[in-house]
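Single chain ahead, written as structure tokens, the form predicted on its own.
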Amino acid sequence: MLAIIGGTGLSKLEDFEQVASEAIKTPFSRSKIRATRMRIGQQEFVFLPRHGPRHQIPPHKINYRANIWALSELRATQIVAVNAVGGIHSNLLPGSLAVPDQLIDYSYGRESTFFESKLKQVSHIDFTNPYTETLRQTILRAANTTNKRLKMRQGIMEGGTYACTQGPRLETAAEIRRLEGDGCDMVGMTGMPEAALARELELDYASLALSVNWAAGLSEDLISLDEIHTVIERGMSFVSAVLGEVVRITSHR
């Protein structure tokens, strides 16, 4: 089954039918994790808003382990994560999309692994390619199909390196210059440890990233939260359409 993790601007999916609300107990949270079974046509999927239903949980306080564990308990085998990012690469102007193929983790202090206690032996995962390539290609196919169906020319970057910073503050201009020098194309706050935890549970995982602003120092203007919210409102309708197409594609496999 496919699971969709909603990020900033996607705390709920309004274009899909809600089937049932789920509350899942996990070893990593005293409170249950809430997710929603949803449907488009006859195809079901699971939706989980990583920031909570009211977008009240900041990036560094998200219980990533409980979220990924809960999706596994709901029998998800694939996860499409929606991420809002700042654009560093020149192709990622606000409103454009990316399907990254690499990431660098600059976050710290987060509970980042399931492999830390009661182990028979030390465990490691191969994380050479942090995103599942077949799922990446599914998202790209869905985005291109949506562009054709809606007769749009939505910009889509087919790859790129995602930099995961700690948040919740935005970055300094110097930090963005450092990230650019490191080879990063976009910057967000929620890509890790989410991707690694999915790999530890052997779940396919890929990201659909919406550029909501130029990263710090790459525009003459200061970053405006009002402008970010405007870009999100405009971009999420296309994102939702792409997600619907992803559900259709994965349901026929």
Given for the second form:
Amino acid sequence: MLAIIGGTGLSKLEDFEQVASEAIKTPFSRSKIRATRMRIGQQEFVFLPRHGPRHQIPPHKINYRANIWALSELRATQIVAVNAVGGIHSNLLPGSLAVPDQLIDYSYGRESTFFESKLKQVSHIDFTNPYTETLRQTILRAANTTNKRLKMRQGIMEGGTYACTQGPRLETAAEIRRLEGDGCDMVGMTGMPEAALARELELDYASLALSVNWAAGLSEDLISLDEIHTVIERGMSFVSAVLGEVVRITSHR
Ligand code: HPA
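Now show the form predicted in complex with hypoxanthine (HPA), given that the preceding structure was the form predicted on its own.
Entire complex below, previous chain first.
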């Protein structure tokens, strides 16, 4: 079954039918994780808002382990993660989309593995390609189909390197210059450890990223939260349409 993790600007998927609300107990949190079973046509999927149902949990405080564990408990096998990002690559102007194929993790102090206690043996995942290629291709196909169907010319970057910073503050201009030098194309705060935890549980995982601002120092102006909100509102309706198409494509397999 497919699961969608919603990020900033996507705490609900209002366009689709809600089937049931779930509260899942996990070994990693006292409170239960809330997720919603949803449906498009005959196809069921699960939606989990990463920052909590009221968008109240900041990126560095998200219980990534509990979220991924909960999705696995709900029998998810594939996760499409939606991430708001700052654009570093010149193609990633605000409002455009990317489906990254690499990442660099600059976050710290997050609970980032399931493999730390009660181990029979030390374990390491292969993480050469952090995103599942088949799922990336599904998202790209869905994005291109949606572009045609809605007669849009939404910019879509078919790869790129995602930098995960700690947040919750945005970066300095010098930090962005460093990320650019490292080969990063976009920057967000929630891509890790989520991707690695999904791999540890052998779940397919890929990201659909929406650029909501130019990263620090890359435009004339300072970063304005009001502008970000405007871009998010417009961009997330396209993202929702792409997600609907992803669900449809996945059901025809
Ligand atoms: N930096 C980090 N995370 C972000 C940004 C950014 O500029 N925009 C949206 N998420």
